[in-house]
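The chain below stands alone, shown as structure tokens; this is the form predicted alone.
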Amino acid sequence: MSTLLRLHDVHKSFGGNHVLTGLSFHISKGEIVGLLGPNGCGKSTVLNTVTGYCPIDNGKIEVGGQIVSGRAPHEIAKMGVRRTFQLPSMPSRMTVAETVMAASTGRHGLVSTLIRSLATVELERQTKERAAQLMKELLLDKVAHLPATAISGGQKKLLGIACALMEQPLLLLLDEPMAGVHPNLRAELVETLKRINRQGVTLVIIEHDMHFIAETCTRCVVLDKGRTVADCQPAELENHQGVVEAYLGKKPSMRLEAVGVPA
């Protein structure tokens, strides 16, 4: 498989806090990769740097062989990179359906605003169909008429995923998609993400629910102190010395199940 995302010797500091300290790893097309590590290890900073929300201090980030370091978020999004946020903020005056529709960049621009041509009408129809399909897949169709701020925290996570998928991205970065999602929706979300992946979307998932990672991901990249300490399959996590030390310090005799890593 060809490489879709590559980070090489990436450094990022906030004042005296060195968050990423020579981070390197790659993601191949078609993978579902879990980005793991203890709190404060730099996982969310990785997503922010890849998507242009946070400039790096040194190193190189490539998407599809093109350097994205220094590019604006909207430029990187045009390259097929989308993300969700750990704490999604939703518009207060739009319904769930309107929010998903607004995530389609094809609906914006001077031409589509000034000219109501047949092509524009057809685009609107396709956008509505795409939004309806995603809301159904992500179990949001029953709340499509509600204000986006009125739904539950877990539903807002699903709404964020629906918005990110409107333009059919090549790479989707998910920041804790399971947090706040009702346990009854868990199995459906796992299957939905796998289906999205089969449709050609490469996934990188930050998540503390390690059972979800084991069910969903084909590979795991584990960070500690801003560096990669493991790159392995989910089943290999428990016995990986670097992972044990990252989560438990120098006590490898303790089982990782104590912090949520499954046997």
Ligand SMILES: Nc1ncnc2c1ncn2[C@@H]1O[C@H](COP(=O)(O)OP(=O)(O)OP(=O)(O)O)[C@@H](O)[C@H]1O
Contents of the next structure:
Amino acid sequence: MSTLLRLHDVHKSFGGNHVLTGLSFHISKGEIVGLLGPNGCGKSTVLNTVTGYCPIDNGKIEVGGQIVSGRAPHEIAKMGVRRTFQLPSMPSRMTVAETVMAASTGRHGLVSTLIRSLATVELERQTKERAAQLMKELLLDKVAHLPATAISGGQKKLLGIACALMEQPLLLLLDEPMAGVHPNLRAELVETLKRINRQGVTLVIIEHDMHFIAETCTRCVVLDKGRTVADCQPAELENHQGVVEAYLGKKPSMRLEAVGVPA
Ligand SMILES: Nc1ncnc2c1ncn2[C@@H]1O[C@H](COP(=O)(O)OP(=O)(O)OP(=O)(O)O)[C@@H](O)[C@H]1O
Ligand SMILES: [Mg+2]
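In place of the form predicted alone, the structure of the form predicted together with the ligand is requested.
And the full complex, kicking off with our chain again.
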């Protein structure tokens, strides 16, 4: 499998807080990788650096072999990189349905005015259809008419995912997609993500819900103190010394089940 995302020796500090301390890992095309680690270890910062929201101090980030460090978020998005936010903020004057549809850039490259207007009508039809399908899959169809600011925290998470999927990305980075979402929806979310992965989307998922990780991911990268301490299968997490130390400190006699890692 070819490498889609590579971080090489990435450093990032906020004032005196050295958050990423020489972080290196790669994601191959077609994978679903869990990005794990204790609170404050730098997971969201990784997403912010990859998507151009946060410049790095040192090192290199590549998407599809092209260096993206230093590029603006919209340029990186154009390369097919989409993300969701840990704490999503919603547009204040749009409904849920309008928010999802607005996430489509509606690009077309046709020349003649007639063809362009026909293409626009067709594009609008496709955009509406895709938005309706995503809202149904993510159980947002019942709140499609509500202001995006009026829906619940869990529904805002799902809305963020729907927006990120409007234009099938190459690489989708999800920041805690299950946080605030009812556990009954876990199986459906797992299935949705696996299906879009089969359609060609590579996924990186930050998540503290270890059952979700075990059910969804093919590989896990675990961070601690801003660098990689484990790169393993979900089933290997429980007995991985680096993971045990990251979550529990140097107490290998304790079991990771205590912090939610399924046996
Ligand atoms: N824009 C910023 N300005 C200053 N400090 C920041 C900024 N962004 C992140 N940090 C700091 O970087 C560290 C890592 O934060 P980050 O949000 O990446 O952690 P995380 O691993 O995502 O944690 P959690 O699991 O709690 O979401 C924290 O100490 C945080 O305060
Ligand atoms: Mg975070």
